[in-house]
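One chain follows as structure tokens, the form predicted alone.
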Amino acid sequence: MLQFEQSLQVENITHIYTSPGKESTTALVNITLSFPRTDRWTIIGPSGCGKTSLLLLLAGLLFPSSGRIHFNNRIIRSPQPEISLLLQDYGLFPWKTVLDNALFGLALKRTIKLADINRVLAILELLGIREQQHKHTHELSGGQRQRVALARTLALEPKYLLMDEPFSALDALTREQLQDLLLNLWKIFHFTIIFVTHNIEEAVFMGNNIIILSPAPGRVAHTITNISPGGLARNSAEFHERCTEVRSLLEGSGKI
């Protein structure tokens, strides 16, 4: 029998969204790939390749038509307290404070004790907007508020982090300053990133592995892996030729 503790497991998965009287759409098909603990993913494709749909299969939120996820030895069929996902529109709410949005996911779980509230103050204090705590979002920046979804993930221990183009929105320095700020988080916590975003020269900073997906319907088309356990200066030559890589790679699979 497989054993697959402590790693995220993709087993032949294909999905496929059906509505009544409506064309099925197959988003994915036969995708098997295995995300060990702590290390990086960056999954990136054409538009509509089904990026989206993996992370949301990976998280729980939706079940594959065919093939398994397994975590911890089992098949996912619900959402798992282990694995967070963190979306492109931040999920804050604007009548809470910066504190209250981020320890929001620990109170749904259980009554907040004071072992809570400082623990959240102290990541915080490493996000940098432990000023900000009692601020509401409308009074924060795009990367404040981006700073505190980070807070609120991570307030939840996670062991892996699931994120869908996190800081698409924002200004090229604050997506680098977040870039940076994400990898030196992964390095703290140890938590195991999968990282979709379409931006080549993200792909290559933040993952020491990505997976290339093909057009609609996505399949695995190229997986590159252990690229720099540390992670690559953005002014190295190795990160150029790795950006090089994958843009090739992409023009043989489809435009993002």
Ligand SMILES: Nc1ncnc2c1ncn2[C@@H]1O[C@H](COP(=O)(O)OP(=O)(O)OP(=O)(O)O)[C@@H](O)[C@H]1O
Second form
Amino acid sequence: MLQFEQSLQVENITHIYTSPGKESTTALVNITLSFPRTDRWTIIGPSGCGKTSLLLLLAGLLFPSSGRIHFNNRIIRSPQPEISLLLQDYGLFPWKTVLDNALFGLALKRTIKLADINRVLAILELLGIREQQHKHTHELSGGQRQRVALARTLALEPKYLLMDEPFSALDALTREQLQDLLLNLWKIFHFTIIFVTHNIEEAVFMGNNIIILSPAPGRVAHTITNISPGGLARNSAEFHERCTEVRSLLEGSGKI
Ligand SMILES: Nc1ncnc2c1ncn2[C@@H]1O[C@H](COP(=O)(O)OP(=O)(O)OP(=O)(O)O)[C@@H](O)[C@H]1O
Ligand SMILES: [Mg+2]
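Write the structure block of the form predicted in complex with this ligand for the protein whose form predicted alone appears above.
What follows is the whole complex; the chain from before opens it.
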């Protein structure tokens, strides 16, 4: 029997959305992927090619029409505590403070203890927003809101962190700051990142593996290994070369 310990495996999934009285939509076709622990993956592809659908399937929020997703040797049929999905719109509650928003995911699971509060405050500190802990979300910038959403996810201590274009609404500088921050968090927490983006530079900077999906319905067009000792500096020749390579592969498989 195949062993899938500590790893997320997608085995030949096809996903078709159906609803009574409506035409069905094929979102993904014959996807087979393997996401070993502590790696960083980026997924890039044209709008509508099924990127969000793939994350929803990995998060156990959708069940594939055919094929299977395995986590720790079990088929995923529902959300798993070790796998967290961070959506693009932050999902914060405007009537809660930064600290209460960051504690919210944990509070759904158990009664919050002082140790939880201290741990979440330490996460807010790491994210540079501890001083904002008593503020409400309308008093925060977009970058700060995204940090709160990240804090709430990190409080759950995920082994897999799935992110759907998390920084796409931010200006270029804030976006780069958050990319750097996420890489530093990755070094501390050792989660596996699966990061969806439309942005080629972001895909190359964030992923040590890059998956390129074809235009809808999404298929895996290319998987690129992007590992470099010490990471790629944004202004290095190697970084630009990798971006050019990804751009030409994307153009070969359809526009983003
Ligand atoms: N709940 C749904 N019911 C029916 N069709 C859906 C549903 N969600 C998504 N789709 C369709 O599935 C396809 C893939 O959608 P998905 O949101 O996964 O794409 P995406 O790659 O994330 O796109 P974008 O880059 O624009 O966010 C699209 O054709 C979309 O219209
Ligand atoms: Mg999407």
